[in-house]
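In the form predicted on its own, a lone chain appears below as structure tokens.
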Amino acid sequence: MKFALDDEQLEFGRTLGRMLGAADTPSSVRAWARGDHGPGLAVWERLARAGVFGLAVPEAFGGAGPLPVEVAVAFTELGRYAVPGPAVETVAVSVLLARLAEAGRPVLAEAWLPRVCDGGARVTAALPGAPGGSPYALDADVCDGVFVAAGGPDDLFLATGHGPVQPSLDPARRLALPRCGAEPVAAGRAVREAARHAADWAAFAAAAQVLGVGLALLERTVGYVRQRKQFGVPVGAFQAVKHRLADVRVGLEFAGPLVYGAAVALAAGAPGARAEVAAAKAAASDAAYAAARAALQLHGAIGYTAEYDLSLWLGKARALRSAWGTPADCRARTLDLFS
């Protein structure tokens, strides 16, 4: 079977690319890392108007989804332009609350999801009991709602606050431990199942995002080696450099179909969707990390400087590699689910 994006999906990706390309996202990322969220939130408002935050939300709650293929298209562009903020976690919360609604508990979805879609509410999640989950919440200090699934996870809490913000490998990824109230907002087996499903979608969105990061690193490195000269010729003319970049390209080209294969599996509700997602996350993370290593080496000393924009994508590649399941965890999960 041949899979290809249709014209509408391709144009959606191109439109997001043009919008983000004109938004000066590197400046927004640097400001976000300093705790100045204004420029980044302006980008988020544009993404909300473009319908990005409604892609994982059912139509019953004001969204357009769930549309996992379109999520993959959008999040690849978010990674390509290093957009800051809890985008992956927004998908996780959207799926979590929608799943609870399917189980007959629609109150939280009705209260939160319409506002998530239009950008009126920012949300994040910590799912320590789910596969690939973490006790830390991303960007809790800028969110209106921090959802925490704990205790198996059989209990869902809406955090009342959070601890000190901690740095990450990516300076724009600001982590904090949520403080939960005494009473959960939902409990029971439905919470556990919804949290696991949300973690699958988070790993999937992270795979698409890190794929975009890898593509951006490759594009920036190819542009650089065409300009940088040594012995009177561009360094990109040397065979060793060509081979290194070709290897990076092959890795990214192999990861892309796995990401979209996972999207198709999620859309179909296939029994093997969880394994497809884990395989996609492992492949995309490894491919982006290889792109980061090649970019750093081929840029030379300038690649090490925090002032150079390349560092924004290098940090994001390393952080997203571990977020929502390391490559080793995802490979183990894939083997377990297929065995």
Contents of the next structure:
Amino acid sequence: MKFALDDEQLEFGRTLGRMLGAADTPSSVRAWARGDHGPGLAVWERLARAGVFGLAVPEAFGGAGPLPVEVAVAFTELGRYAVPGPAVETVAVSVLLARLAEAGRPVLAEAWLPRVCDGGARVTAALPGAPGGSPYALDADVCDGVFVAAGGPDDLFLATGHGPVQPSLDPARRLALPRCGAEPVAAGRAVREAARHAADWAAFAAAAQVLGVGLALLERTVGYVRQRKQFGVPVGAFQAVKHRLADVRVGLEFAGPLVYGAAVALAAGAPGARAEVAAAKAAASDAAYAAARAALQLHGAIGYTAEYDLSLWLGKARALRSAWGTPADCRARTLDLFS
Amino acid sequence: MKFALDDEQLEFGRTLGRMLGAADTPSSVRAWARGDHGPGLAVWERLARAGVFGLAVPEAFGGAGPLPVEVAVAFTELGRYAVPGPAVETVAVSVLLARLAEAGRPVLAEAWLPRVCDGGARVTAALPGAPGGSPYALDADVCDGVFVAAGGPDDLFLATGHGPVQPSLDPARRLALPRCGAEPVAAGRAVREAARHAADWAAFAAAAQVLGVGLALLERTVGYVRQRKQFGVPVGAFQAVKHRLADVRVGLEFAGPLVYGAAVALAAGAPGARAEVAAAKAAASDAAYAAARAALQLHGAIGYTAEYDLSLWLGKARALRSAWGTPADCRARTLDLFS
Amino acid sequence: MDLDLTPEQEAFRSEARAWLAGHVPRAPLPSLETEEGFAEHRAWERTLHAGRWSAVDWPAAYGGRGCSFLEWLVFEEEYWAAGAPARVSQNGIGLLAPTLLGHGTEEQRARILPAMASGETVWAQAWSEPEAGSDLASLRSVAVRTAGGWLLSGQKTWSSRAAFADRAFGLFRSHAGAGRRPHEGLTCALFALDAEGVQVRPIGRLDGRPAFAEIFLDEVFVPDRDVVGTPGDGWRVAMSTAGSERGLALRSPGRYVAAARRLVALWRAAADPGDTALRDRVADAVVRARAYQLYGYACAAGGPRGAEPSLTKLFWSELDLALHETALDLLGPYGELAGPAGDAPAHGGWAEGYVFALAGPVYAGTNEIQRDIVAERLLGLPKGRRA
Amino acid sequence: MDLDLTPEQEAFRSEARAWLAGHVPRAPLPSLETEEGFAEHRAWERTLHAGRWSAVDWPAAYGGRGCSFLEWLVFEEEYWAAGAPARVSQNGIGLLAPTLLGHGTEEQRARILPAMASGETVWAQAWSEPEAGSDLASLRSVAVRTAGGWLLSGQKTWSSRAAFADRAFGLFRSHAGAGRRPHEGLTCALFALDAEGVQVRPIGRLDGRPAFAEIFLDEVFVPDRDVVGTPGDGWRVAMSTAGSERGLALRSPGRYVAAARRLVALWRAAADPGDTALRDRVADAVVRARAYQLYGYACAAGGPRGAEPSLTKLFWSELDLALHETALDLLGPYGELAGPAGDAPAHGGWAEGYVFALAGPVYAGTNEIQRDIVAERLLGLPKGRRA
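Since the structure above is the form predicted on its own, I would like to see how the form predicted together with the partner chain looks, so please show that one next.
Then the entire complex follows, led off by the chain already shown.
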């Protein structure tokens, strides 16, 4: 057993972090929220070149995967830098189409996945019938393919359009109801099973992403309370502030192993993977949400303003908590962890 | 509307408080825990003379009740001074027998309640079939009458004996399984309804009692942290300590009105009284348990010792949390509060 | 001890209920943190005032009904139960009005209160400054004596409603000098937000809406008649308002009772009835709302009214957040939807309420400060450096 | 990155499992905080030692198997899963042994460790004093130099196991003097609890059982060979132990994994399956136990092992309490039953476990102190007076 990232994985994370740190993602997020996708898509191009969108795609379709550990590494960085766009949903579509291919229906995977990997096509998904799924598709307005699994979900559609973009508590998340034609692109039990797997992977990627969001919130807040003074001393010298941030640190510290535990379970295709993913999603969401609450409280009024960058992570912590399975949904699936 | 105690009720509480404060109840509790009931029964005699055991008994049977507001006043003081004995259960038996009398079966009420009021008979109850009820009877070894409502509960028994006394996390609480003969002393649907009312009243009295326990825990802890020094300053000057006790104060402050709200609802015989009682029991139990956790933590090791008096209240906060309905049981009954 | 209203009080409740049923807008108004919504909320204040429901506890001379505190609680219950709009005049009615009633002159009351009650003048609060948030005593804005009044200069921030309001009230350092303690020598002054020398820069809150603003003041003239209380005595004037700001008067129990009812309805509609994991949190919010309601009645009966506003502020701010967090968790993937676009459902406005609730533990004195106050003033624990 | 044991590690697990299945007492032993229970637990240590399972990570020379940290984790998982007794030698094996391995002489190790492993010598910890709990640097007990050794005098308290143990280890002020800082000039010394000049007064914990004791020392002679490390350097010696006291080595993940399994079983047996209000708390405990288990594996792979014992201590102490509080709430009216009398059921021993868990946030450095440490050392927040 070696439950640790290897040198290559560590370097992959550092490289992505450097790249995203240099990319001024807050500006991209603000533009994205306004519907100006240009700067965000420039970041996406770099992510595609770094291989991020191929991590959940099998080699047969142009990817390097499935590599769930690398997905966890990459999505933690995406969360840390608040990268906008349907990254989690890209993982969901990758797994959905790859599973259909495994079930003997490779057409969609062949048509879409190579382009997903190299950034040539952007995709998103709405899986209302799958655990934690939603009827809304994220960023449908910037995607080439919007996959919708409806019904049991036994029917898979490629949307022909979408409704108006709904504002989210995370301004960078642009949600819309997809519109589907009458004819599914695939149907039957294989769709249902593929959609369930896709939802698991989406929950997993979201867990890694929200963990990164929580880490960024803690880091920014620690930086702020070290310099902000009230009553003549740094706010960070107040014991109540110190203890609240210490608790945040504990929560994030112990959520990390759950995310990687889920990665290992997914890599092994273990039957318990669903429970491991649920545990990771619940713990990472709770830890990041606690970080967000502490961040807002300890920044005071400035943290509550849209113009201050902290807001970009605050909204994301709240939105990702509900996306792809609320903590309550997830906890209901964890009782079997030790069975 | 006048949602406040009148002068007489305030004076009743002060009188009981003075009496109990002078009675060295900690010694009585320690003796009671060893099975030496003498000192505790001396306190009970004074409570009987003060009219405490007639508060839930109708005038027809020698009592002054039902007076739920006065019950709340008295039981808050019983909790504040950690008085041992089956006081809550005496209320339960009073209501049980009075309700049976109302239903046309006055024999038991006539035989028992006058003696209960004047302290001539001690009673306790086990109502395993009623909401929040338990198969164990408190202090059966010191009671003249042990009432057991079993079955639906449609059968009421007078126990003929009891099993071994079980140690409780509250050493003053001596629990035993009653042994019943074959013949009930009453039977039928009236028993079931009377037992449910009795359980409501018991939960209500326990809520008032545990509120008093919480108030005592807060008061003792504030006193301790003001004088105990670590790192050269009083422990009570640490912000983490101050904030934890402030939260305890908030919890207790807002549990009080719920206890009196339940009293008013019981006095009116309102159909919503059960939900009001449940709310009071849940809130008072949670507030007192938070007080107990804070008290133990802020006293440090000395609070964890049996010889230090704090322990007498700590165990009671835990035991009363579960007795006559756990907070989870109670919360399940509160959704109708505003309906 | 009872919870029964008198026949007169019952009649009052019925009158309020009937009037609200006939006047509350059927569709929710747009957010009051938008220009359009602000105007619609101002119009609603006018309607309320026409029915004399705008400030029921004020004397009739200023547009009120001279109601008791209990009647005010009852009115608030009916108001929120009817789904009536948020009060754009809240800062004026809840904070400035008690200050004027306590420290103002009769001339000030007669001039200011009726216009406040009708929504003709909407007031913003201007207390905080960039370097003085929780630490209000370190204010730097100044009031300099001039003929017939004062010249205000400096910068205020986090001024709620100031993006669209008409006038503001704030504290200014008027008597600086050696030996004075930081909270001495402050003056409470009123000024127009469109006066010469005033610049207002709206600030977007988390959802981007300009819920507050920065106010830059450069020698803004304020006549003596717009100073509240004795010049230099502003701290005492403001602290009497601080109680109102934190206590029951700012956030009435009726508001949370109505929200708890809506939460129960949401739970019954949205949750899998076989899964009661969230029910405990719903029930907990219900219990806390009921506790706050009963606490209000106890205050009305001469209990702890106003004496312990820090306890109250901790309670309502945490309850408000718990109510809204639970609702968002119940809504699952719909919880993040900030407001309807096109024909999408509004999901009960929980998301905007959540954004509003998030600020509760911060404004009106952070909850950290309130816990310090509870510990020191109510529990008697030692003061100390807070670090 | 993987979670697969090697064939050798799997074999080790199987061997441990088989041995435990054959040797763990079928009925739970009486509480080790009673004289009878202490003796039975000591006998169990002898049995464990005979199988060479008493201290698997020690070198073979002292009675161990030279196991890796990962193998120790695996052994602990099997140990607690088998329902094996609590370890009466915990204070020695978990605290004194690492100190000796780090700071002791070869003579001390050879003399002390094998007897510790066999249960022949059970050790108590003697650090705290009446005026030095969290504030360990203000210790007052002294060690005075004498021919061939030291004379210990003073009072120790909250000494776990000391009511029935054989020997104790503690810190004593040996080099007092002007200019010294409070944590300088301390010496770590070992002494027998039945030595001349030692008096032990047992103290009952909440349930009355003598889980710890006061120790009064009056010129108790300790030869030089029973001083650990350099005299006067005791603080450094003790602080290296403090990490063990707080970290994984004191409370292994396997313990909580086993408890979480038992909690799930209790939920399935005791709870109304239609009411999942408590299920969320059960699930939360399961998730946290799994997190701690995986954290342990990460430590074994060269991760944060031992570097952040304060984080670990906060985590396990709160998890332990949550596990037991949830169990008591699940047990409803049975939750308060502290132990069976007559033929009553034992309810899984949750109540005694609860009493034990209650102390977790207090001992080994209060959780308040641990949060200060996390904030200052890991987050880099300013130190300060703590008040």
